[in-house]
Every structure is written in C-alpha cells, then in structure tokens.
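Below, in structure tokens: the form predicted on its own, a single chain.
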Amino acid sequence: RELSSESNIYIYCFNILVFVTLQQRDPMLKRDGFEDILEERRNSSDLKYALRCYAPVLYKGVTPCKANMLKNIVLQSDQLHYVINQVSQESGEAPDIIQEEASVILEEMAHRLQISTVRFFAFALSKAFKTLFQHVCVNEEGIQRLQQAIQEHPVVLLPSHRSYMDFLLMSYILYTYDLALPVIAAGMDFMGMKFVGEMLRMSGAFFIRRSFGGDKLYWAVFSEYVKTMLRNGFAPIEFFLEGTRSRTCKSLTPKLGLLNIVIEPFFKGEVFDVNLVPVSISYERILEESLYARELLGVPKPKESTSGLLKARRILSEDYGSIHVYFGQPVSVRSLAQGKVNRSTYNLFPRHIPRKPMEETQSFVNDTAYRIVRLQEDNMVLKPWVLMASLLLQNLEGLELSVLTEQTVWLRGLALSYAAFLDWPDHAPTAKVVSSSLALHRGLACVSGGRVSLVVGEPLGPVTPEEALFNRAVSVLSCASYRNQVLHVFLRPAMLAVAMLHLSDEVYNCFSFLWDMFSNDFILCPGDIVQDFEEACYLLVKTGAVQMPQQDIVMTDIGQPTLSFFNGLLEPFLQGYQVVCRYLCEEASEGLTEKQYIPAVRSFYSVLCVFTGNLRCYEVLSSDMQKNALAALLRMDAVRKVKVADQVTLIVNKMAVNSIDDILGKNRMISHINQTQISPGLSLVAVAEDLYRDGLTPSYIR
C-alpha cells in the first residue's frame, strides 16, 4: 500500500512494532492438538491399566531414591546444620535438642511415595474420572517434551490451580504416559484427613504449612529438602504457583516463595539449569461452583475430612462436560537468567550460608512467576459457555435465546482474532452447541418462553430480602467464574475501550490509572504498562473498532458494539471499587480495623441493594474484590495499616480516596444514601422507607 503522509508511516511502524512484540510474547499462538486419554481407558480394563508394567525415565538415569534415605541426606545437609547451630545459639537449647525438633519437622513433611498406592489410585481415579467427564484431553506434544525435559534438567511442574481435582489429574497423566511422578506441595490441610492424607503422602504429596511466620528452623528444613529433592533429580517437583485454589477462576498473583526455593540451586551452580513447565488445567465444569461462590460471600470454607469426601461423592452422579490439561514448553531458567542476573555474587559465600536474595533475583524470579502465569492463561482452552456467561452477565434480566446465539457467535469471532484458545466443536450447528452448553449448566442458567436467564436457587419457605440478595449473588457470582475465565482475552483492549468511554481526551493516563488499579485483579506484569497500552491498541485497530489517524485513538463506526461490550466487561470491577471508595469516605468509623473491614462493606453494599431497587453489582459483595480494592488503595497510599496492640487498623486519606472515586465516577444513589444517615442500628426497612419517601427511583450504579 502507498504511504501517503507521515501520519501512515507512524501508524504502518507501529503496528509492526506491536505485532513483533506480541509474537515474541506469545511464541504458542500455534498450539498443539488434544488427545482424549479416557478413550482408551472406557474401552479397556482399569484393573490391566493399574498394574501395567510402569519403568519411567529419570533425570540423567538416577536411580530412585527411597524415602528414608532422603531424610537422611536433608537431615545431614550442611545448610541445615549451619541453621541448627544458629538457632541454638539464640535459643540456649543444645544443638542435639534441635536437630531432634527438625527431624520431627521432616517426619511431618516427607512424602513417601510407593507405587503401590500409585497404583490404586490409577484405579480409582479411571472410575470416578469416566462418570464425571465426557473427555479428559492432553496435548500429546507437550508430553513429548517433558518427556526430553526431565532427562536432561531437573523439572518443576507449575499448573493452573481451579480445583481439588488438580494435582490427582497431574499424577493421573503422568502414570497413563509413563512419566516419572511428581512430588506434590500440599496444605497440611490434607493431613487431618484419617486414611485419605497417607494415601496422599504415599501418592507423593508433602506437607508444608500455609505460613512459616519467623520459624527459621522449619524455613530451613522445608528449602532444604525441597532443594536436595530438585539437585538429584528424584522426582519432578510440583507446586501451584498462585499458591491457592483461585475461587474466582481469574488467576491470582504468584507467590515466589517456592520459586524463589527452586531456582536458588540455579544461581548457586548447583545445578546447570532448571526447567519450568506451566500447565495449564481447563475445566468445562467445575466441581466446587457452587461452593466457591458461597466462600466468596463469607460462608466459611468446609474443612477438609474424609466424611466429607464421602458425603461428596454425591457429584458423581453429575456431568462436568471435558477438561483440558495443556503442558506448555519448558521454561529454562539459565536463558531467562541471561543478561539479567549476576550469578558471580553467589561464589563470594559459601553455598551453606542462607542469605536473603539480592534485589536484581527478586525481581527476577518476579518477572518469572509473572511470565509462567500469562504462559498458563494463554494455554487455557476457553469453551462456548464463557462466552455465553459473560453476555448473560451483562443483560441479568436476561436475554431471548436468538439473541444471545447471534452474539455469541459475533463473541466468538472477536475472541478468535485476539488468539484466544477456544474449543468450539467443528461443523456443529451455533443452535446445538449453544443449546449443549446450557443443558450441562442447568443449574446455572434456564430456558423460560424463548428467554435465557440465570438460575437463583428459591429456598421453600418465604425468605427476607437479604436471603433473596444473597441467593441472587450466587447465581451472579457462579456465573462470573466462567466469565472470568475469557478476561485476560480481552483485558487490555477492555481497560482502553473503558479510557476512551470515560476520558477520551486522556486515554493514556485512564488506561495507566485503570492498570494500576487492577493489577491485583488481573495478572498484568509489573514494567509492561507501555506494552500492554501497545497491544490493546493493535487489537482494537485489529478488528476495526478504533482508528489511529495522526496518532490518535478514534472509535470506528463500526467500533461500538465492541467497546459497549468492553465497558460491560469490566463495569462489575469498577461499580465494586466504587461501592469500596464510597464506603470508606462515608461510612468507615476512625477505628475501622482489617477484621471488620469485609463485612461492613458487604453489609453497607447490602442496604443498598436490598432496599433502593435495581442496584446489581453483586460481585462487590466478593471477599475477592474487597480484598483486591483494598490492596490497590494501601497501594496507592490512599489508606494505611496500622498495627494497634493485636489489631490492625485501617486509616483512610479521604482525600485520595475521594479522588479516585471521582476517576471511577461519581454515583447519585450512593449519595442520597449516604445523606439518610445510616446508622449501624438503624432497620434496613427505615433505610427503604426513607428513601422511597424522598421519592428516589430506583437507579443503576454508574
């Protein structure tokens, strides 16, 4: 094409620029097939599959370590003695006192894997496998090159952490394609449960408590066995990098303790180089949905036992539709560390010494952690009913079933120019495969007249209004775990399309507030602010939604129904961190403290809701959202923690946070609500009262 002004030349460079950029960021845009493993196990003997021959090839051709021994060369380690001798020394306790306190510590720890066990729950596992899904689908390439990984460095596996199922899927795939099996990290949760936690110590799990506090000595037997483990290549080691189920489905922001473990022995040249796997586990349908939801909205988490894994054995009898467990390229340390780390430093102490990593490793092994999560969000494989999920999330009174075919159709379209990994079944009418997806989530959304609308469970008896409210809120918040599962597609066009909505003539600065305010909310990579404001560009110019004449961003004619849809996307997000703002401003007392701060947003969010009409961003009433506004106004240093004997109080600048409220808009209702002087006695049935006397309609918050 002629290039006829500067402008065009600015514009032809840019996206050239762009699309480098996002091929070097994402080299898996071409991504491997799927191969169902369940096929072969529902046309054969489970009880054969179990006790087939079972030779894996290790790290270099080590042999097998058993696990007594490696007790032993942990509990004989230098580092771990130097920390003995340390901790006696500021305890007064003899050294011997102490090395007895850390083989208990180990005895508690230690996984003791036996293929026995193994075994058993290769057969347990195909049954119960073959009635809850219709497929369990692995790229077989991948498993290809694992296979090559593990001979050759030593091999941390890092997948997508949405379900219990998880870390037995990761086993179970491993077995089936003769892998060698990984040691697990695993909550001491497991461990109260009588019969089911041994089970799972000798499947390969160990245990390590959820916060080690200031225990040095437990820090050093913990690194220390995981680091003699990932040095002699016994097993691959295993641990989810966002260090919790994710409730939400979003990924949550990495935890860098037990990376910062396994990459040490890397930069102290004890090993040659270590090699990172991200997998990524898709669910069509979640097993805990339901029960996330209710945890999200304060409903206390059932603690783990083996009565109640057996009172849960009633969602076998449930279809949960496919998995996809997607193992992405190897990741290797030594390449990422090239140019970015002085590895020379660590030659300067002896190796046994611990010592805090230096600020250029930290950062390191943060961008790491950071790359590894947008490596499993990229190999997520999306189904139709995300799509689906996130138009019913923004039309809640519902829409006809015509329509939302034809818009998840336009949906899907939009999705696949932004590379999105999307399972959608071939040469199958729209009609059918819509019509499949809401037949396997039934109990999230229902047919009625032609119209399309989400299930809210109806108790028997009459309910009070917050009962009805906290009904609805499931059903929403259900719902939007599937949608969240297609945000970070669409994130960064979504945060531009919401700058240009609100401030169209400062894009830049609302996308770089927007950015900053979510990056607890989404994986967004510290220092890719620039980056991300690139590709968000591209991808809207893309598929004709916006312009750039003479550098700046223009919304096409044909842009609308793209950044109207954008701005639904993320509007939960930015009504949620303004009931937040508005809360804290308004309501908060002086002595508000970090305990007390969830339940009074979701109390204060309840009163306007219940009782002022057609207030509906329910996600507010997630500990989830609360807990990420907050992190991003202690951010923002627009409130402070401070520690009052065992409490930690919040402290509120008013000023800043009135300012951000005035970023994410200011809101009439909230307002007016505000001026009716809630009080914490006060009746909610008053509050309405008083309202409806001043003759407020109901409104939506904007």
Given for the second form:
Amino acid sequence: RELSSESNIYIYCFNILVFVTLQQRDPMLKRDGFEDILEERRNSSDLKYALRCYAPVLYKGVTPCKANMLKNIVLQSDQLHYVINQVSQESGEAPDIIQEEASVILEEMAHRLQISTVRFFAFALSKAFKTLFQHVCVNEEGIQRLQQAIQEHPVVLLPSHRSYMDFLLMSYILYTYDLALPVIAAGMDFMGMKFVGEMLRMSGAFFIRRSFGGDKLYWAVFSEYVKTMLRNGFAPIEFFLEGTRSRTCKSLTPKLGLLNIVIEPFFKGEVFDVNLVPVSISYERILEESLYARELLGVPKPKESTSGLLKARRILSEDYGSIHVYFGQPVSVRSLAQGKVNRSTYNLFPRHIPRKPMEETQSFVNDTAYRIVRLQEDNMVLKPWVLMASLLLQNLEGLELSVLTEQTVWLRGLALSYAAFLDWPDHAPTAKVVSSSLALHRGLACVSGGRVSLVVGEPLGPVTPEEALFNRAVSVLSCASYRNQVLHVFLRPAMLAVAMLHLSDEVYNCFSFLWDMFSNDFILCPGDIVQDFEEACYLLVKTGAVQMPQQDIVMTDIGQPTLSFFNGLLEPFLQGYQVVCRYLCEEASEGLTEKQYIPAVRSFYSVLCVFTGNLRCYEVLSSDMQKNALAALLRMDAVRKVKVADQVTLIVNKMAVNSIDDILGKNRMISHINQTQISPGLSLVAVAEDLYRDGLTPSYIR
Amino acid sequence: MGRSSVRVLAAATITMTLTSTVCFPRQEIMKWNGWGYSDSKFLFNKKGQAEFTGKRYSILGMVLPSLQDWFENTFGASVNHKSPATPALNASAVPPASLNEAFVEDLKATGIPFSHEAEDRVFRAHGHCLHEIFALREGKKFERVPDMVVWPNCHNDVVKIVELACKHNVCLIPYGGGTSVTSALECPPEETRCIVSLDTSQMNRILWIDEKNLVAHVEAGIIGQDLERLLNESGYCTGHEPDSMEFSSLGGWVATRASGMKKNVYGNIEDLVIHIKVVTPRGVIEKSCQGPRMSTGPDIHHFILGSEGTLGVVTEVTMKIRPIPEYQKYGSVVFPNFEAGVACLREVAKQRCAPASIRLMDNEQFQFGHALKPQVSSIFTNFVEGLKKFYITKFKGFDPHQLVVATLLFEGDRERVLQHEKQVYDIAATFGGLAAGEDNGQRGYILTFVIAYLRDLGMDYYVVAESFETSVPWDRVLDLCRNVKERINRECKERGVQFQPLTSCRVTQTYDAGACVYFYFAFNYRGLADPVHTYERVEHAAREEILANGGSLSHHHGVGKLRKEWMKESISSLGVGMLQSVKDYVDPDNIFGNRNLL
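Switching from the form predicted on its own: structure of the form predicted in complex with the partner chain?
Expanding to the full complex; the earlier chain stays at the top.
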C-alpha cells in the first residue's frame, strides 16, 4: 500500500530507528531466573521461620524510626506549620485547633509497623500460600539489586496491582529475604475491616482517603508524612501506581499523586536521588477472578469486611497455580530527569510552601509513571493459558482440542519472538501443557467431545435471556482477564495489523487514530506514538508478517494468520467502542448524566443482543470498557461534560461520534472479511445493518 | 592569647626584593610551578615522615608524624609512588613573543620597565587552577602566553600604557598577585594581537592615611600581607584577610569581589572600599567625593567590583581602616555531627553575634587537621591529648567518624571578647557543642594557609586536588553539601577513578540569609590517562549540582573563563546583556581582552 509523502520521511528514518528500537528492547530479554520461596517453607518449620532473627540493612545505616517519633517529625515540620497557619487564616479557626485536626488525620493515616505482627503474618501466610499456590517464585538477582539500592538511596517500590494479596505478598517476600519492610499506601476502604485493618496497619500499611480533592490540610499531612519517611530513608515506600486493583488484568493508566510526592524531594535537593523499583506480580490464577467479572458487569463489589474475608476461606481449598514476582531494575529518578527538568527552577521559592508542580515537572512525572508501568508489563510472567484464552476468545463457539493445541504452539512462537516473558514448562509435551492448563482453569473452559469451549455458569431454574447473556458475559470477561495479560506484548503490532487491514486511509494515520482512541485502555506513553509505530513495524517485519520494500508496508502470505490473529485480538475493543458510539448517536437522550451512562449502554446492548440473539461482543458490557470508550470520546471532543447543579451531563456531538463510529465501522467490515478463518464472529455492524434494513430502529426495539 | 603569637603568615620579603630591583623576577622567591615561596614546601623525609621546610610559617621544621598515614589511607597513595614535576622551565615549550614593534618603541620612550623573557611571561600566563599547575609540572607546551610584561610604577604609568595599547591595538591583561583560580589569567588562545601582561606589583605604596575618617589611600598593586604590615606600623589594619592574602593584591580583590576571613567584623571588599580609581580605554573612572554612601543611581563601583580585568586596571583604592584590635582569641567547638554544627552557625547568624571568623569543618577536614598535628614531645601533652579524646568520644559519646569542629576567632577589647566568647559557646552548647580549646582553633586557620602547599605535595604522589566554593541560603546548606559530595563520588566512579576520592567541605562564612560553603576535592589519579580532564569533568558536574541545589556560581573566587558558561543561567541573558553593554561602551576595541566573565 502506498504511503503519503508525509510518511516517507518517517520511512526514511525507519531503518535507522529499527536498529535503535532493537537495542532498546533487547536488554529486556535478559531476564533473571526465579527461585521458589515456598520450597523451603515446605521443608522447614514455619514457626522457626516466623521467629527467626530479622535484621535488615537500612539506608546508609539509619536507625529505624519509631512510629511515634515519625509522627512528631511530621507534626513539627515547617511544611505542615505553613499549611496549618494558612488554613487557620482562611477559616478563622485557631492554629492549635487546626494542629489538633492535623494530628487526628495523622493518627488515622499513620502506620504502626510492629515486627510481632509481621512475624504473625509470616507464619499465617506461609500456611496459606502453601495451601493456595504451587510456587511463589522470586527473581533473587532483583532482590540483590534492591538490597543494594536500599542502602544507597531512598527506594520506592511500585508493584503491579491485581489482587488484595499483592501487598501482603510483597512484605512477606521482603521479610523472607531480610530486607527492610516497606510502608505501604493503602486505600481507606481497608480500614472498614476493623481487626484486619489494624493488623495491616501494624504490618506497615498507612491509610489514605480515596478522595480529598480540596482538603489542603489533609494533603499537607499526607504528603509530609510520605516525604518524611522518604527523606530520612526510614523504610522503602510502597504504593500502587495503578491506584487500584486492575479488574481486567490490563495495566491501568497510572495515577500521579503519590509519584509526584515521592519525586519532589529529589527536585528540591532534599535527597540525592530516589530509586523507583517496578515490581511485576503475576498470578497464574487470580483469587478474585470471577468476582472481578461480576464487578465489571455492575454487580457491586462486596464491601471489604472481616466476615467477608472469612467467607473467602472457601477459596483456600482451590489450586491457584503459581505466583511470579519480578523485582525490576531500580530506576534512578536523577538519571531520568537529566536534561528534562531544570532543578534550579526550585531555587526561588521556599521549599516548605506547597506549590503546584511546574508543567515541565508534571510531564516528567507523567512520563515516568508510564515508563514504570511499561516496565511492570515487560516483566509480567505469562502462562500458556494466557495464550489459550486469547485463542478461545476468538472462537467462542469452541475449538477442537487438537486445533487449540496446534494454534497455541504457533502463538507461543509468535509471543517469544516478541519478547514475551513466557513461563512454558521445560521438556513437557505440548499436549500435556495444554491439558494441565485446562485442568487448572477448569472453571473457565472445559473439554467435551474433543472440543474446548468456555464454561458458562448454569443457574438453577429458568433463565431470562438477560440472565443468560449475563452468565455468558461473566465467563467471557473472566477469560478475557487472561487474554488481557498478553495484550501489552501484541498491542502495537496488532494496532498496525488493524490499520493495514483498513482499506481507505493511510496506515500511519489509521494507526495513530487507534493509538489515540485506545490510550485509556492500554498503556501508551504520551508522545510515544511514532516510536510505537516503529516498534510495531519492526516486530511485524521481524516475524515476516509484513515486508517493507522501500517505502511500503506490504502484507506477506505467511503473515496472513498473524495479522488475522491480531485483528481478532483487538476485535472486542473495536466492537465495544462502536457499540458505545452507536448508543450515543442513536439512543442517548438529551440530558444523559454521567451516572446514567453505564447502565444505559448496558441495557442498550442487552436489548440489541436479546433481539438479534447472536451478538458476541460481551465485553462491551464491562464498565471498564465503557468508561474507557467515554474517556476516549471526551478526549477527542466528541462528547463534552457539562456540570448542571450537582449532576454531570454528557453533551454528545453526534456528528463527531458518528464519524468516529464510521472509521471503526470500516475497520470492522474489513476485519470481518479477512478474519473468517480464525474468528467467524458476526460483526455488529452487519447485524445492525440487517436490523435497519428490516426497518427495526433501535427505538422500536425498546 | 595575645595577638603577637598568632601570626601564621610568612614574613614578607617580596616588597623588599621588588622595590630594590629593576627587573622583577618574582619567580626567584616564588615557585614557578606550584604554590607560594620556593623555600617552603612539604616533603616526606627519609623516615617517611612529613616535614614542612623553610622558616616562614609557624609549623616550620616540625615533623608531622600522622600525615603519611592519613595521606596513604585517604587516597590509597603510597610514598613509594612518586610523580615528580619537571625540574625547570623548558624555554622551547614557550611560544616566541610576537611583539607589536610600534608599541614597544613608544613604551621605551616612556621609560616604563618591561620584559619579554620567557620566564617572566610564563609566570604571568597562569593562575593556580589545577590544570594550570599540572601543565607546568608536566612541562607541557604552552598554547598562548603574554608576549611581554610591563611594570608600571604608578597611576600615570598605567594611563600611558593604556593609551599606547589603544593606539597600537594591543591586548592588555592586568596581573596582580596571580592567585586566580578561575582561569582568569589564561591568555585567550584565539587572541592574535600582542598580549601585554600589566603587572601591578610596583604600585605598592600606601599613599596616605586619613585618621579622621579612618581611611587609607593605597596603590592597588599592594599585596595583602604588605598592606596589613604597613598599616600595623601606624596602628591600623584593614581586617581584610582572604586566604590568599600572602600573595593576592588589593586590585585583584576589587576585580574579583574578594571576601576576607574576618568579614563579620570588617566586611567584604565591597563594604571596605570608599573610592576606586580605574584606568579604562575610555579614560579614568572615579567618583568625585568620598561620601560613605550615595544615592546617585546604580553604584559605579559595582561595575568595577567583579569586572575581572575586562574593563580596565584598578590603580588606586581608598579603603576603610580600623585600629588594631586590642585582643584576639582563637577557639574551637566540637559538635557530634555536621547537622548540629550547621544549626549552631545558623543560630549564631540569626542572633548576629558571629565572631570575626567562624568556620565549620566537616569530619573529613577535622581528620585532615588532625593529621597535621605536629609531634608532641612531652609525655604530659600526650596524656592530656589522650584524655581529651577519651572525654569527647567515650564520655560524651561523639562518634569520631561523625564529629565536626568549628573554629573561631574573636577580636576586640579583652572584656568584650570574653563576653562574646561566652555568648557563642552558650549557643554552641544548646546544639551539643563542646569547647575544644584554642589550639584546635588556631590549627584550623593554619590549615588554610598551608593547604595550597599540600596540594603540591599531593601532586608529587599522583594525587590531584582543588577547591571550589559557593554561597547558599541557610535552609539548603546541608542538602547542598550532601548532594555535591555524593555527586563527586559518583562522577569519579563513573569516570574510572580507581580510588575513593576525598570530598570535604566547610562552612566558611555566615550571613543573615545564608552561608558560604567551601569544598575540597582530591583523588589519586593512578591509572587515569588524562587526570586533568577527568578532574575538570567532575568539577563541572559538581558545579552543576551546586546550581541545581540553590547555590551560587561563586561566592568570592569569581567567574573567569572557568565558569563563564553558566553566566546566562546565573544572571539571565538580559543581565549578561547589561554587562556586555558596559563593556562595549568602556572598551569598544576589547583592549582588556582576557575574555573573562562574558
């Protein structure tokens, strides 16, 4: 396909950049090996382990700081005093009353790390882990790097967040390796669990309110508390960049608040450097698997309660496979900021007065956050099941076991050549790998009559079409949470594949449209669009799926399956966004509020689906996809938010939404034609067009 | 302690020598490739003990038994690994003088002495930056040195020289004491005109003393120690004592905005000068009266102070003088750590009760100072020393690897000095400081004068060293010191320095709003192909770190050519433009072409 002159310039640079890209990506291939820390637990006394001598090395040999002393440092800090006086002047309240308030906030927030509690957890978790998991694998070289980093600089641990288990697991591992225990930023919702909340507090958690937008005092106490710990290097600070557990197993767009707080002391010269350590925690089976699917479908998440946790004991009887925890290379904020942020701009303002970060700093922090999340993604361990789930989702009506096996082997090769961190059992026959994966995930897929298909929960008694749809969606979304784990490996070439299968527009333009459209759904670093395009080209060329003679990108014959697979991989997203567009164009009422949006899209789809009976775009029922689609449309100015009274109303620019829908629609048609082999799913547009032809307008359906 | 016993400076001989000779070979009594007097130097004697030769300083002839250990342990150096300097100047390494014949002819007619001997020219081609001294020691070929040296005897001589320079388009570089550490004396290699070094050393008289107003009118070529000595004879002093005062000149102080150790009592150079006379290509700049303060637009003195020889030659200065203080007393305080010491200095500054000098040395410098303790002969002194050490480290629990020491110098009438002393010690006590005696204090100040000699010793054994300084707001002092040291350590590692470098700092001046911080940095360069380049990259990084941490480009060393690249960042491009327009007006043909500052 011909490229425009604009793209020619790009192509010119391409050959040079391929080499650069290659160099950039390749070091990641050198990954550390893993050690199973449960092995020793199975062979020696847990009690002894819990009571053993624990004497971690600290940052430059500082003496650990008692929780109370820490509180005093914070309460006496210039930073806090400044804000207390400011709030006092604004509110007319006496400073000592505000000071008292600050003290209460701090009391509510602060951790009370106690080694005895940690020992209790060490004991209890040993027991629990041995029951739940086959292996808990850790890269010991990463641990050594971390140990070194902790001594040299303040360290911030940034684990991925997929499960409640994450932070207990982190502390457990650090205790196991005799490393300094982190203090962990946790959401206030944990505090609802009275006893457990306090236990967590005593194992190093500190609690922050989910939202405290305009509360200056709260912000001041919170940021000073975190910075005090960081500046003095009392303990590594741990928080989740993603802000919350990812219910979809895709990495979430990073939140910047805490990252800003931990980076600022470097800009202000209060510390020489800060080391950010990305940690990738991969679960072979996530404890919250079906819980998440239900949550995404709008069944409200159960409130965290102690009794709820006890009920969850049921899960103790199941096999959750293994966990892999990969401690990434520490990232020096100093090196990252070199040439990007001029620290001397901080010279002209007293350091204890809180200030909004400068634009330069903001974009640096944003960039850093994305970079770290990508590093987390890179080191996520993928299991064979992840590949199988990707294939099954493109064949919802089921697959012959032999075909699945064959395609899994093919996909494995593809994933490996794209540097996926695949944990494929050594020396095991493929059939065995496939069957044991199916066994572990028997709740999601089953084999009957030599065919593999998704398991759909069968409720007792008669079901309404809506209930049937809901049940089907639960199993699809659960399965999708595994497919999602591999998306970061394939995302860029997959977007290029979709762009190439698109007839009417230029490849790069189409790619950048998709890139922009999906930047809430996936981790696409702002401004990296050209680089991502290059990476996509490089990877597709590398596997022979396309050739790039001179200035063209040409699909090869052997590339057909790859491109089709990629197209099918993104299909649910394209479909989902399109359903949202259709809804907004054709169905959304004038005063649609933000609150009504999600249930409305859901029912729009349900009705559409129940009537036609064979729509397969279950993922659009996920609130996650709906929110991301809306965010994309907001970003593209196709939808605006207007605040009326205390309601936020969505104003739809139908023309704009329609044209976005058009682009997605063309995509869909093409992919439908090209994809019959692997994913013979009916396209929504085709169905919808049929409906219209029959004179059934959506309003009539309703 | 009375003041007679405390003078650590060398007895002055330069002036004597110079006034009696027609040609002015300073290099006869001063090293041509190192610091200070030729007869004064450190060496390791046959027993491996350090000694200081010569009779000029109070530590003369003493054996310093711990210096070798300290030296070897700190740098990983060995007295067996020598890196000796080339013994004498190789005349073939000096480019031939390219003279402007017409200028020389006219100059001859004035009768002002001049020379184009290689030794005279090389001596005035450099200051005391590491790379300059290192190149001399290595016998490297010089790219550009002055083509001739002139010795004006008075203001009018300078007027004549500048007129001739303008007439014949000759480049002039004023030369005072030659103690620059900013590459300010280096000849711009791209300069194609004849370069004339204008040596002010013969303009060294005190022209008059006005006891009514307590000012003295002095020729700008006078060297610091001569000025003090001559004024002392009349019962006065200026109190301006920069660490280089043995060799630096009054004109040089004005041209670089110098700062003296006792500025807390006497002020820095800008506080001390009442009137300045400068010869520029456009003529002579001076004010019409000696009013102590004026509101007559921007102070024109401030165009001259810090102009670094780019506008003209400072010929005469009227400066404040004070009666010699009746009483002087050294003192010292040890603190458990640097943080406590800085907090104490900050409090002293806040209460505005700083003694004439107060300096805080970090632990590295404290240990360095200890290594310079002379051999004690009596068992009793030994015993007392041991007891003191026991008291501080064991009884008071100070960690010998953390403790720091502040050195103090009080001046005034006896009663007030004692009162003042008590006030300062009381403040120190609230920060955990313990009085540590006069000797420790005095030794701290001796260190200042001999440290430059020690650099030469280091260079004999593969160790390069340099110092640099900055000024910084109080709240950033600790952060800056820590970050700069860390940056140096890290840069050295990254640049392949095989041995742990020595990084040390001290707070040398206190102000209401901040402090002056002075860094020493040294490393063993064995195994490095180009130690000077490595050193320069590290210093560059350290300066960037200073600026990023809220420190200034310079407190008193100046900018020269070494730090020019940061001027825009420091004073904004508009500020540079303002300075440039002054330069363009005063010296449109760039006669004063040393290319410092801008």
